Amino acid sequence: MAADPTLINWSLLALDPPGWGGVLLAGLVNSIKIAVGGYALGLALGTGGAFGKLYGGPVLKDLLEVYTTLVRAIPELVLILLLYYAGTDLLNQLMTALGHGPVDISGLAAGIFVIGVVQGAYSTEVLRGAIKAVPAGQIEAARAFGMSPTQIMRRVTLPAMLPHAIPGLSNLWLIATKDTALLAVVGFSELTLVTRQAAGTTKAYLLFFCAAGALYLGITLISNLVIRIVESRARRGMAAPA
């Protein structure tokens, strides 16, 4: 009797060939490469963005201004392109100025670069709006024990901005997370190109975008469960919402 074809052949999800599941375990640990790298690229670009547009001069603040409307107003997508293949032909074009050779850049630095650049932008909103929210009252006492600006940034202000920071920052990494699936559009091997590569070979379509949503969906799950614990942490001392 032959199979029925409405049933689901969970052997393609076999981690050993000729199942794709470890196609699909190697592509998720690209994304997490990438969603961490871009992650951490786009907060130390969003942390030097928000103390420059609050305490820089006026041209820097103008030109963090220029930066993070151009990121928020593009479309992601466009921006990965124009960043991805303009950029690097950009930084081949200034080696081959300073007489060397154009160099290869990896598919995953570069798309750790594209995702931390399109971070950066809305890392430097967030603290700066968390920078803000800190009352003035406890950099005024800061100042009047003698404290200097970098301790008053290192006891006084990092730490009473942080609770107001985690929920915007917990949203951007879940964004860096989906972001990476637009790295399918420049070949970049991560989960969402994997997935649609198995899925166009087998036929089992179903089967594999079902497989890589659990997957995010982990992602996100285990994400959530991190942050509550870095929240909590972070708010002790505080008092609860009413």
The other form holds:
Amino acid sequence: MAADPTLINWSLLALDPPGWGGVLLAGLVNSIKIAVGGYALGLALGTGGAFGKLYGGPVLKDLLEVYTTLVRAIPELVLILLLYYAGTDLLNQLMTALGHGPVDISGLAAGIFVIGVVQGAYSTEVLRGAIKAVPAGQIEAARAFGMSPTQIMRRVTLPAMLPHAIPGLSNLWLIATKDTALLAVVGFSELTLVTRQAAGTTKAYLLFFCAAGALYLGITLISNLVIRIVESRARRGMAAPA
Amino acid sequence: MISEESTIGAMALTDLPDRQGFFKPHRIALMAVAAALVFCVVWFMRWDWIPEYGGRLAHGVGVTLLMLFGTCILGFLFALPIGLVQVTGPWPLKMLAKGFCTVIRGTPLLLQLWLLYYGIGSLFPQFPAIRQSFLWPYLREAWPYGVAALTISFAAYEGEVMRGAFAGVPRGELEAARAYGMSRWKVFRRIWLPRAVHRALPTLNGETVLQLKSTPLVATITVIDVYAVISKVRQMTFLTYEPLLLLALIYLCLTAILVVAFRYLENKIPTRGA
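So that was the form predicted alone. Now I'd like the form predicted in complex with its partner chain, please.
What follows is the entire complex, opening with the chain shown before.
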């Protein structure tokens, strides 16, 4: 292998320390952790946001509108920087005010927080559109049965909106996995950053960036398979889309 | 792949609040709170660096806009054939276009950018033919790689949209054109392309805003856009928040201008029933 330096040196991808494969996989695991955490946080924020935007009071509606407008108009990279510094700063000030020393916030928690806040705005919009697609008569019928708002939400609105929400939500999941790459800019060692470090150390840029690309593509393709199964299950009993 | 259109509106600002019925009692109170916040930000934070860096900031905004419009126009031109061959092309081209869209949409833009700049860019100097060609002065700079990555990305996302748009033009219209005796090329030029572009226009607004939101990534390969200027300010002044807040404001204004411009354009294009 060492005879021709222009040939691809596959041993660089070995899992054990002389190779960088293990480091890349650890980065991948970090990326997936952040994507899953951020997506879950985003879904929670988005569900609350969508219901607040549709059924909340005027002040809440306007505040949520400001939130989604800002996140949809400002680049993720800028938001991530702002939230990363502001979030850690605020938490530290809070801890000092409460009489504790400054805490060391793990990059993982900060990453999940920033991706979650960004995803929250996106899923607010997706879920709001899906809830609006539920025929009003179904919700009125539930109300006529005397169900409380939480019962209506649990029994009618959420299950009925799910088929409408799944294409958008699955797209958001794919976006969450790709947005984790932006955390490389704040120095969190997820897949893209460790790839760059590995490439910079070994000078095998093409090999490592292509390997990382293959890993990201793998996440996307596997996700697509799962999404197709989930979608066909959520759509059972509905007419096929025209 | 999942259709892109379901989330464009959720990720990119495509509409501004309307003026009618904007002023309600609670909004006046909210605006008072917002004004107080803005006053605090202006009064208590440090903004004295703005005059010093104003010229560079304006230049950075210019670079950002140049990147945005250049890559959107180039990307759209590439998206047309990518969308078209997926609908009507022979299967090798179809598979190629589909694979291209899947790979580009399945990997982060930042990774693609770094692959082009650090990976491909580091290969070029090894070939004397390239070093002596007229392209070399450009290939040594960073911006061609930024333009290439952003163009490829826009072409892949918009190609997916164009595929749907080409497929969505009603068969009857194309058959009618054929019945008039138009050649295949004439049908494409007169009916299929204009109708498909018309159908894709609503998503173009969102895609352009998304592209604006992607442009700051080129700063990571040393292109001096507005984001890079702000990073420089942060290094020089040791300020954490002020430059970032200004940057957010700049992008907010750029997005708003784009949205207004697209709304103006959309009103210019006649639609049925409007």
